[in-house]
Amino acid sequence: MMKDLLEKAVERMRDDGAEFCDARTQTIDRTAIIIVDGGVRTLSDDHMAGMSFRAKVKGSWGYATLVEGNQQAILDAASKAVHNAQAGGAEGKTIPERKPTTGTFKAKVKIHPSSVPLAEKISAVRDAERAQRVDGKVVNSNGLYREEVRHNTLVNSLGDNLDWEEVRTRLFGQAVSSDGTNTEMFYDILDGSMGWEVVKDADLVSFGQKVGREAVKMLQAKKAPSGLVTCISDPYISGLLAHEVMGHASEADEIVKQRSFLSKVVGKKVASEQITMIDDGTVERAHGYIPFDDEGTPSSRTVIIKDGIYQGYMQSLETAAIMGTKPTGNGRAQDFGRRVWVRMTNTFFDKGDQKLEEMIEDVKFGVLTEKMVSGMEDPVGGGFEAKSLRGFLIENGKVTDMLRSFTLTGSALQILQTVDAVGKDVGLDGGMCGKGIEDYVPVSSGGPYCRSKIVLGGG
């Protein structure tokens, strides 16, 4: 029924002087548990359920988003899009044929949310906050857990026609320490495109206590150094290199209009040899695994740099016609209200030959990261910015004193070309990615261990 509406209304934006067009209904069921301080605080459901209508004209798109309307508000609504889109009068590229895609695809999970009862996972989240309080320092302790299911739609001009699954399960821990004169935080999340598995087969108690006692350790951590110093950086870090700005900056949207400092470098060396990085969103159990983006092409692995020489770019269906290549399966949004634009989904630097220990070992000053709080993107400047936890101080080859929060900078691609280790590892760490400061999607980023030269400070 509905996807003869969606029919309908590809029809209707043909009719209307579309020349490509898509029709999207979308729901996303979300249950959040908030356990704080031993008390449910948050206990939600949250159902939201809409279509879309998009219609490109020559250059510039129009859309028309509901969540409610009989036929006749649909067609309207289909109408609509075409005529936003007549209002934007931009030059184009035609997007052109290609074999149409069908079918349905349930997600991949080995339990899924769905059939594991609320109590169960009450409990669990319980057992992951519980565990935080192992010494009278943790005076907050949290347990966060929050699944997703997204069930998709998709009928477009291209002749696609596509129904599939998302489930994402996450579970975060989180405790603040404090000694009456110092407070820190340490946090450690469970999580990927997978069911409640992410949680049943984790040992929860070693998890939270994890948390506490690493929140407590903190109190002890001293101002980091700052100024240039040779840095490890770890999974968490050295994927946000890879993201913030390689990867935003790879976004073939901020190609096509030069808004990047990797607009023309294709072929040329960018970083050491050692560095390989990769966009994939067909790493399955990853936080940013999708079987199909919001355009409904396929995903698939773009190689972005293969030791050290740039390769190439993600794309939308719109960027490639423009490039005058094949789509990559990047056009995603954040949910069906939301616009369609170039985006990653699991992105990370490809894994060395060598040992963390052997990275430390050969360091006679510089410092170990371990997990970020945050980072942002300067696909203009090509200018990295990462906040770090934690870190550790390393003195003649062995590792000494911990050191609390700190910011690392510099130039991406200077720092690339230090690179003179990459460890043999690859760790990811699932998120949530904005561009700019909005249009939030599920992704990954990560890689090894990775030695390099950074500017520290803060903290």
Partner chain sequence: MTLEPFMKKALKICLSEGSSEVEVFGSRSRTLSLYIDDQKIKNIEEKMDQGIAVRVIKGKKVGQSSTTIASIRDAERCGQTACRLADASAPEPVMKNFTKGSRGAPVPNAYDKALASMTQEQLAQMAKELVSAASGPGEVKVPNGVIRVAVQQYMVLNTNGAETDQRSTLLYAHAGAMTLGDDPGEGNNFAFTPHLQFFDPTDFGQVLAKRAVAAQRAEHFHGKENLTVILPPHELAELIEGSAGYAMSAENVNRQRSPWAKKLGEKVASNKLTMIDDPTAEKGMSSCAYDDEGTPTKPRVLVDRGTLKGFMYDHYNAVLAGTSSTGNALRRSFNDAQNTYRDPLMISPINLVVEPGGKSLEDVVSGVDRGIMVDKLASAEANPVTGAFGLEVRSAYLIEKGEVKGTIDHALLAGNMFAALSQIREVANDSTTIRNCILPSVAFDGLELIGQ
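I have the form predicted in complex with the partner chain already, so could you send the form predicted on its own?
Shown below: the chain alone.
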């Protein structure tokens, strides 16, 4: 029934003058549980549902949304989207035809979170939080659980007629330690585009105990060195460089607006030949997995850098039309009521051929990072700034002292040019990414261990 209405809405928009149009319904169900120091701080079940209609006339887009409505309300909203586009009056490129995709696609999960009682979820979070209190120096323990289930139905003028589901589950543990003088923190995460099995298959007591023990260990950490040093970045920090700087600057809408330092580098050497960088929404268990983007384009593996040579950009339907290339499945919106932008999915540096031990053996003096606290987005200038949760000093080929949190800075391209060793295994870290400070979508970033020269600021 709903698909029939969406098909009629698309037909109405075409009749009213839309050159391209789509109609989409979406439901988003979220559960959040936060337990702090043994008490339930947050317990929420949220439901969001609605419809969106987009129409393109020359270079202008028109949007209209509904939370609910009968057939007439839906057709009126469709006409409004076309009217809004016609009012823009801008010139632009036509969205090219492509082979349409049809079908229904269920999320590949072992245990759908909707089938699990809320009490079982609370109990699991409580187990992970309680286990963190391994020592009297743990002064704050936190367990956070989030799940999200999205159902999408989309019909467009290209002939796409789709139903698909996305399921994501996440458990986060964080412990804070103090010895009366110093305060430190450690965290760990279990997550992915999976169901309740993310939690059920984990040893929650071991998970929580590790978080607590590592937080206490960090009280003995030393200050990191400062200046330009050899740095072996772990998958978290490697991922921040891939995502925050190189990734955002490779989103084609930034190229079209001439807001990217990578605007004119296709075919040029931008990194060491050790570096290959990819955005791949087809990695099924990763947090940024999507079977289709919010325009109905199938997700794909997009090679951005290959052996140090810059290859191209992530594309939506609109930017692909402007740049005369193919869409890559990166047109994404926070929800049905938001605009579609070019957005990343799972963005990472690809694997190399070295073991971590081999990379460490060659370092006379340097640092090894572990986990991240924050990173800075700079698609315009290409600057890199990140904060590592902690690290380890490397002296004469051996790991020695633990280091407390420190910053890493520099030019992304200069850092990538100095990469001389890349690890064999890629790790992905899931999270939410905004376009600036809004429009958040689920993503992953990551990579292998990478050895380069980076400027450090001690913690």
